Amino acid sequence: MKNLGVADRVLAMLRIRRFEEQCIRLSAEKKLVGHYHVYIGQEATAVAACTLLDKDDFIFSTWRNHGHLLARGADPRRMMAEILGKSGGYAGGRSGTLHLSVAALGAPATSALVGGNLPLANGAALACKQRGSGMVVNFFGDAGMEEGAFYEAMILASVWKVPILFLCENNSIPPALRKRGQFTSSTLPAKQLVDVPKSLNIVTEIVDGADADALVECFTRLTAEIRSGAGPRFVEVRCTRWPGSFPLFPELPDGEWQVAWAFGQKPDRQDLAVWLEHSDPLLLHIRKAVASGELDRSQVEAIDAQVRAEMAAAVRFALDSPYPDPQEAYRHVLAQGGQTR
């Protein structure tokens, strides 16, 4: 468990940003087939939460899982290969993006069902309590709170006092922006999302998803409380959805993210420019670090060059990796009276 320094935090967030941009590019080139989601704009949350975890801790993720796994330490080469359905991926190309997981890193399952990971995460937290070590971070979106599984998980977690952080990433968008094939945001009768877990005697907090330092402070304190046996905690991380995630399929609204944008240059797209100024955790953290003298532009550019090279290598590895043999589809399948073929 560790808190990253400023440069390492920028590096970790940039790795997620550049990885997701490559996914968008590969999709546009028809090399990534099928639907997928990206984590752009929420990088500080995964980095702040996952870098505080130990080896015997667990994370459970959603379909917006790339950032969580990268922050947990997954290899971007094997992740990219899995997303492209290649044999070099973590599951040999079987899981693709929506079920991508790395059990060896304490990330045993990703659920593409809204709220589907909540019962699994709760069970893992109970196991941690019974064995006397470890905790769970359960990532889910605000729409997950509309599912019955959410309430079952909250009730049992509170009754059992299991070591779990329920981390709700609320990236809902204003109704006026629900166009171009967008999904609507969640609708709950509660005045605030945190009112629901509060009613079940779970300690709650709200934190700004664009403020990396606030996220680190919040998660550091809450994970310490969870590890002390205080029971579950619930955090609503409030994010403003990145403009490139508005359409049904992600797109790069003004090309890849530019270091120059953190130093005064603005993109042509007005909605992107507004989002960068007020909601981009990466850009805001870099500006804060530069203002405090902890980083300068040349250092940021050097970090970016390192990350770009790493992601280019990940893409090359994935593209060069062969597709699995068709017979691989029959492995791990129970058939013929329980025999595996």
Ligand SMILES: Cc1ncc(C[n+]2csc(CCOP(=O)(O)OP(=O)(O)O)c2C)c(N)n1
Contents of the next structure:
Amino acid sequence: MKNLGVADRVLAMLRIRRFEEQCIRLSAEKKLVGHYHVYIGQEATAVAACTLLDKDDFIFSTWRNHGHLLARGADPRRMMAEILGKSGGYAGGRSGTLHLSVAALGAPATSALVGGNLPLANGAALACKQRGSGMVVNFFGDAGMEEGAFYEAMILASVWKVPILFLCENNSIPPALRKRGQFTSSTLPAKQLVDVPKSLNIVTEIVDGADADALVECFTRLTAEIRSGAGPRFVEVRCTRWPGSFPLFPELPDGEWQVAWAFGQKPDRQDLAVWLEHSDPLLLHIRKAVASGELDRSQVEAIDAQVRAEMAAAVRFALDSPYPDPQEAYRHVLAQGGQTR
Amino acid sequence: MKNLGVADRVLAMLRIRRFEEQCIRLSAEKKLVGHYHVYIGQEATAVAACTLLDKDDFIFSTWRNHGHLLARGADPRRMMAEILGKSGGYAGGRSGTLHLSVAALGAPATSALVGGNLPLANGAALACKQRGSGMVVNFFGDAGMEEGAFYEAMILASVWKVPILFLCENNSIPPALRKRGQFTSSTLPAKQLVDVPKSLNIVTEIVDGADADALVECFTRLTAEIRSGAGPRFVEVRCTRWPGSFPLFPELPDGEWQVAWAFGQKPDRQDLAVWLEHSDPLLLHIRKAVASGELDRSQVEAIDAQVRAEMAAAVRFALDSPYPDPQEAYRHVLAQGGQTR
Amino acid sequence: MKITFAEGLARAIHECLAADERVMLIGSGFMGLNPVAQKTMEPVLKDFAARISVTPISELGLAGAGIGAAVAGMRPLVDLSTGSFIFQAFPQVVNEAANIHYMSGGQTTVPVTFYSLAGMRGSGAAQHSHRPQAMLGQVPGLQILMPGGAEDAYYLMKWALRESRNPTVFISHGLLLGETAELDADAPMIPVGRARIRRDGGDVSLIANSITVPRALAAAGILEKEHGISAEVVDLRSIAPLDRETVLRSVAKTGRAVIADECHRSFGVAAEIAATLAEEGLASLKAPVCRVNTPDVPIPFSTQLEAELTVTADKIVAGALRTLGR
Amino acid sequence: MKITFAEGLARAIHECLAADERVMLIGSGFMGLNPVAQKTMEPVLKDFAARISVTPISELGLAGAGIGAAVAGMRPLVDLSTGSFIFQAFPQVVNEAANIHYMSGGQTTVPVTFYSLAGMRGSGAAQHSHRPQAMLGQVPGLQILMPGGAEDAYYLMKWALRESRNPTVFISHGLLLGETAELDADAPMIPVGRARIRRDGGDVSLIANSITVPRALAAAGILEKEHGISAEVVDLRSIAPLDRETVLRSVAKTGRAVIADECHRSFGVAAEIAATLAEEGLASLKAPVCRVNTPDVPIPFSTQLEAELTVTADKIVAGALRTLGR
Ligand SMILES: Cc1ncc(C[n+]2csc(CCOP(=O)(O)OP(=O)(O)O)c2C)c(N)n1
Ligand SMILES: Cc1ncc(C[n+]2csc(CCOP(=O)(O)OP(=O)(O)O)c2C)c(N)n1
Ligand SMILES: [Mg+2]
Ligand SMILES: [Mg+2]
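Would you mind generating the form predicted together with the named molecule now that we have the form predicted alone?
Following is the full complex, with the preceding chain placed first.
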């Protein structure tokens, strides 16, 4: 298990932020077709969770997977190519944004069905337990808790005591309620989301998704417990929705994120300004590191320059990558070898 | 809402007990084919719940439905004919024991799938709420709580605040734990079953299924709350398994139930003796009524004679009823009238 | 009056809510990610809010609620959203809704309608592009309606909500929502269970349903214009009941059948039609039956790959030419 | 050595657990309510308790656990119990297991086996008698194995647990568990995806799978003895892959096809076979194809009603006579 330094953590978060900005741009330019989901505002969660994982650990993600995969070390070029449906993508254009997976990095299967990945993640954790090595981080959204699949996964994980961190990203919490307070929803009647896994004898926790240090502390502790054989853990990460996520397709309310915003400058849009000030994990983390003297503006700008270059390369790679040969549609329906014909 | 007197309550419970004994006998004689489930040991629950219901209320039951339907007023003759697959049965032999239903008595659909009837019951309760009349009692077994369908039904009932009593019959509890104590199971990790609905903001209760008076008190209170618009209620009824239920097919461990057992005589089988003494709702209720002077032995014997005659008539009716014409297999696939061809 | 498919649906739903208090909605999406189509639902949302239930993402529970409400005397319409999500509801749709009337020996009726926005919608990829109709065809007790045009979107939805007495799966299609047709709302509709001859022809029968209807019509146009071939287009309209008679009659006339259906090839809707011809129409077949289907491949995301698998007018034309030995 | 179908299953499972540490069981019922068959599982339960997971009644979660474990490198066998309960697991079986290899562009393999004890078992009634095979046939990415005899119960289960690299539904049948066959465990098995000619014949092809195999063999015996007709019996063994070549070759020889399958008639397995004949075997057909199926009716409880719907040797005989114009 490694632990990132402050600069590396900013780099990892900014990489996600800038990657998603490129997706939004490419969608507006109609180079990215179809529906897609971005991870803006939740970057600290993926970074804090994935950097604690080893090679034989697994993650299971959803339609909102870009951040999880980047944090796990996926190549932005091959991700972007996949998102554009190109042959250079991880799945040769078959998965697109919805089901991006990178088996070599322990992200073997991504489900775009609400509740779909929980039973899978649980099964991978059962495999880890049987083999005596590895653990699973299962990312899912708050609506996942409305599916029966969620419930059955909780039952099985608790009965089997498998090594899994159920990581519920609750991304529609008002800032004031992020650290404490009841969760209120018109569709899930729980007073607190954690009450449900708790009722099935799973140890739970709530953490502020805009506070990278709190996330690192929480996940470090929980993954250690899980690795020691204590069984599943459930954590609700509370994030506040980024204003650009409200339309049917995400939009950049005020252009790309500015390093200057972390250093006193304000964006034009008031809703964005409020969100940045109180709920942006990236901005808050930079500001904290600057205040404590761990980072200065020029370092942040250098990180940003590196990330921008990476993303430009990713977009170029993706745009240059050819569309797949139509015959590729017929490949990989069944794995070869096991079949005798 | 009516409330039964003691004698009527004994009559209703004994009717169920004796009906099930006939099923066991007919199965041993190979006149009842296939798998079936009996309600012995749980009679007080159905009687206490169903006698509180009005004409526009609904019940939803499972494979273990005989007791629920008898308590709701179904004709033992047509029930037995159905269980034997005869044309005189409620469904002309189509349902058999597993899906017995009597629409005219507000038992419109019985599911033999674990967790199957909870979503249905919930929908009927939604209909009651929309119309502003009626409520639903949803009988199900403890294993029902292992299905995702259970969880989704809890969510919807709680969000919609529909008039429903979720009545979980937990029929494998040791006598000492019936009134209190943790529920322990190898397959559901909840410390208490009620913790799960509680986590979804549903008011819950636990009651001893061998204590008819406690059941009546509990259900009277809960149904009044439900009818007043308070939303769903969940009750766990704890019963202790009757020794005859342990084999793959139920067996009478010591012949038919004896009135004398309620008056000091002991059966030969020790496990049965213990069960009768501590866990038989029928015997305990008679003993209590006799102790309080509400009933005497001759009255019980008269009730028994009446029930035995009823059951003899039911069996005779069922055996005499012809098997359905094979062409009946094709009827009732689709309701006629709505179709235009 | 010209209406779109989406307008037909929204109008039928509105009229049925107005006409019958027992009609209720469980969910109210219906139009997927299409903002133009979504607008058509505004009158329903405004006028009948009290009869629309809030819905968590609990498809199994929602389907069951619709069935239970129907059993208790209501006539619910349940929005099961994208076709792929009906699998979440399968235990209730397949094993409860379809069986209750039969199991009760006719005591209980189940007039519930499940709405499923199915099909290959363009970049929906493997988990959002299912066409569940052939699978549902294996379930006796269900009615499966598949409008191929805006007027049938209206007529069939109206029939399901007002007249049907049985559980019905209404299969809509994301790429049909903007299709238009002439609607005469007062004209008697073709009975449910009867196919619609959308175009008369004598050389080959193109048998279609749902999204393949406009594509078969386009193919018929090409066949006539470019090849001088007269194709008859049969729109099945429902696959349960399935109008085998009209199919057999058309093929008796033309001697040739091309079945255009968006299901995967193996065990799809086209298989049942072809089997019917092999059993009951063999003598009239002048050439092998031709199925034009989605190959047995999960649906890929990339536009180029999806296009390779899509049932198009051109593929229907090629199939027709094959049956004519050209 | 003579073994029963149940013994074949139990033996294959035991051998695979012994041979490969990655093989694990999620659930361990497999034999339904049959106490004789249950006894065959005792060695497995005794020798491999540590590789058997306790299972709540959570079919969806269990199926998903099997998939997830497979994705993580194990080779799980998941007991989904009675065929009708596979619907509970459909979101995972249909939309996860079948798609993962494809969606990952071949990065991830999913060697999980789902065991489903399907079929009309006698008084199982509407909710416990499903045959999900034709529905599953609409799902590219799945392999569907359907042994029709004890030796194939052994061979196919062994292949699924040791060799297969893809998600597999193993469809067993309650009424086959006691059937016996000669087993030579060391003989090479017929490749998976190849049908088995169980009996040679020249006048008519009886195409069968699972429970209809012994019934078709009985029918062939009757046809020979009572009618002097020589029937060829083709046992499909798997319906995905589906051995169309062997079917076409047999019908090319006999000119007549009777397809005996326990699915409901409409959209069933027989429809796909008949469609294949209409498309690729039309020239060899001397008579209309004949499907012998369960009618489109939910399965009733009463023995008398269930018998009316059951695919029997007699009905197969009648079908064969019809194709021969007798
Ligand atoms: C089974 C299923 N039902 C519905 C959907 C449609 N859907 C896609 S994302 C989404 C909302 C998910 O919300 P949440 O789980 O909170 O995740 P978020 O997108 O907020 O990260 C829904 C309903 C789906 N993909 N799968
Ligand atoms: C979906 C489903 N899975 C499994 C079964 C098989 N099954 C029938 S009864 C039963 C146990 C039910 O236990 P419980 O709910 O406690 O009810 P009880 O029989 O004890 O009254 C099971 C597993 C089923 N009928 N449906
Ligand atoms: Mg969310
Ligand atoms: Mg129980």
